[in-house]
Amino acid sequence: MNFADENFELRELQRIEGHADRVWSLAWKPGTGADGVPAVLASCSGDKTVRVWEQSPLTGSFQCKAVLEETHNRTVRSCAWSPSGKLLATASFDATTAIWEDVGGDFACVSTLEGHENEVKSVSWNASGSLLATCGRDKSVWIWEVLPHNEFDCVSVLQGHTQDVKMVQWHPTLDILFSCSYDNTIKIWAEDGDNDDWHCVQTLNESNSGHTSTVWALSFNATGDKMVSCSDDLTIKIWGSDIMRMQSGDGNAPWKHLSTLSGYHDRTIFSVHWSREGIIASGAADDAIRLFVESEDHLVDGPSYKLLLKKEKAHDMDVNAVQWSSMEENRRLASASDDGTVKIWELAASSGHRKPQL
């Protein structure tokens, strides 16, 4: 994708209000926002609720279609749609993960997953929707098998982190799980082919050019051969792996540090998300959003990345989450903040600001 010839701007399409406390996390519903299907977005908050927003075909604005409440009794920290869009998983500080089923726009809690000792911080579905991962302040990562009739069976409890686990994220095509933590590391977990047990196959830490403080989030590019992570150390790091080797069943194909982006945020970076066309968005405690793309200058020692755009004062307070729409035909970004709002943005070429050809 060549972004060199044009100037871009991040246009605010809508500021969505409704939550009564900070908004922690966002999730676009798969299969929405294209082909005449209205875009649907879920958000979760310190107000103990999850809200489902749908874009009106007439006005283009997002309206609240459902409030999922009276299930969690503390902050809802994370939300994730299953790949089919039929189920929504929500992780809460009340130590539970709730599974909601969408039946014609009405959401019912069909399962509650218990086991973590205290706050659950993140939830993630694998690509096929057959596995669910959760993590929490109890330093553990849980893997759940999705069974018929909305049953969930814990198949593994992974102990390896020495502190609060902030996020779990499945690889976009392979059943390999990634977790990041207050212990400054990213851990990569794979199933042992011999005994079906999960184990840590690699730890990315300071000794292999990793982060020097809490790792808050990570995200993958569309092909799954690169990963981006962000941290309390004010850096964004790009990692790469041999995807062909991983696809051949070698889950131990190591991830290597490729690039570090520093100096772009001056407070903790809470969220990163890689769009399908290769744009990395970051959101931070400096109330700003930054966008990065791979530089055209191909270096001998691997790819480099450059700032595409900076949006100061994207929100009035910390930006907790940034999430690109999964539909390639629109460059739509959602952000969530401590200011209690969700914002919808569109990345667009600045009108009349085309760079002169050299």
The other form holds:
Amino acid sequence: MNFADENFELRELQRIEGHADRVWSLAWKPGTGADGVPAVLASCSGDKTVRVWEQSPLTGSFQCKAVLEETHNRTVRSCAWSPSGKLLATASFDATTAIWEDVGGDFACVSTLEGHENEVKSVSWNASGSLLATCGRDKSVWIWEVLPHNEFDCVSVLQGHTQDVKMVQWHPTLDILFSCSYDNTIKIWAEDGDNDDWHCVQTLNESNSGHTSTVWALSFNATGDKMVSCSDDLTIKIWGSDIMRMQSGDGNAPWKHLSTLSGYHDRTIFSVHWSREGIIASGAADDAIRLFVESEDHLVDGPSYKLLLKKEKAHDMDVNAVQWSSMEENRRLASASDDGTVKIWELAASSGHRKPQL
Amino acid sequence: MDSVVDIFESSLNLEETHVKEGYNEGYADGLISGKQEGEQVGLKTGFEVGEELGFYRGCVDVWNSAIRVDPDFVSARIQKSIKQMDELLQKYPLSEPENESVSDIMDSLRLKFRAICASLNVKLEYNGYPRASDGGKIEF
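Can you now output the form predicted in complex with the partner chain? The one shown was the form predicted alone.
Let us now look at the entire complex, which starts with that chain.
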């Protein structure tokens, strides 16, 4: 993949309005956006609703397909589609996580997960869709098992973080859970054997070259052997692990710090997302979106990354979330902001070619 | 020569003597008031711990009864959790308040309780103990 020879730009395809308050998070629906299936995107907001947007095959613009309301009575902070796309989980400040099912175009709330003491900040499905994880201001991480007929069993309540847990994210292929927190650490949780015995197998903190302030988000590369995290400390960090060891069930496959990208951001970075092609997008409190790629000049002690482009004033206010569409062909990025809008972007070469040579 | 030293010795050591006397008085007083205070604290803590353990004991007993009546009442996983909670309650060293494991066992009990309630979809809450979200304030 050669990003060195071309100049790239992030083209704004659409500015989606509709939410009545800040938009916190986004999720592209799996299995959409290719093979004739129109792309579908969910966004959640401080207006207590979740909106589902579908791209029109004729005009190419995203229209509001559904509004999921009258369920949460506070901000909806995070949303995530199950891997099959059949269910949508929404995490709210009202301390509940709602599970929605698409019933012929209408979304119905089929289950409500309670247990957190206060605001739920994030929700994530594992790769197979058999497990769901939530985390919140009560410093705990909950793991739920997905049972038939939309039943959910609480598998484990994990304590360990000493402050608000901002995000949970399952590894893209293995049942290993990652969480990041206001306590400046990233924790890795795994099951001991097969008996619901989940515990923290590793903590990435300052002593392992970790962040020195709140870690807001993390994301994995396509192969799952690298992870990127972003923080209030104005840096983005790249971590790596030996995937072969992880897959063989070796509990001792630790994650190590590979690289720190500093000096690129001067305000808190709220979101990072790694595209399947290897482009890291970041959304920050300075209203900008930045893209990073691995640099060709490899340093002796590991990979290095360079800034591909910076989109200033991507939004009028803080960028809360950036999310690449999982469909490779389009290099589409969605962003959500405090300004109440969602924007759809396309990464293209400035020379005018729609698809630059790779 | 000895008699001269003797005469001055007590006045030379005056400060030291007074310090010692004051210390001994304070120690004796402290022993009494400390014991009283300790009794109060012990009574209060003992009551709190007892009440909380009793609450969990009651819940576990009711759940176990329900399972005996209808074994399909709850899933195998929940049954296992209830059993684990039962074991923790048995393990709690009631007569050894200074035993280091008391806070760990209590934390595990609280977590298990929350997990079981969440799975059963019941809104049971023990209002006595401090939550992770509070600043540690309990009101009576």
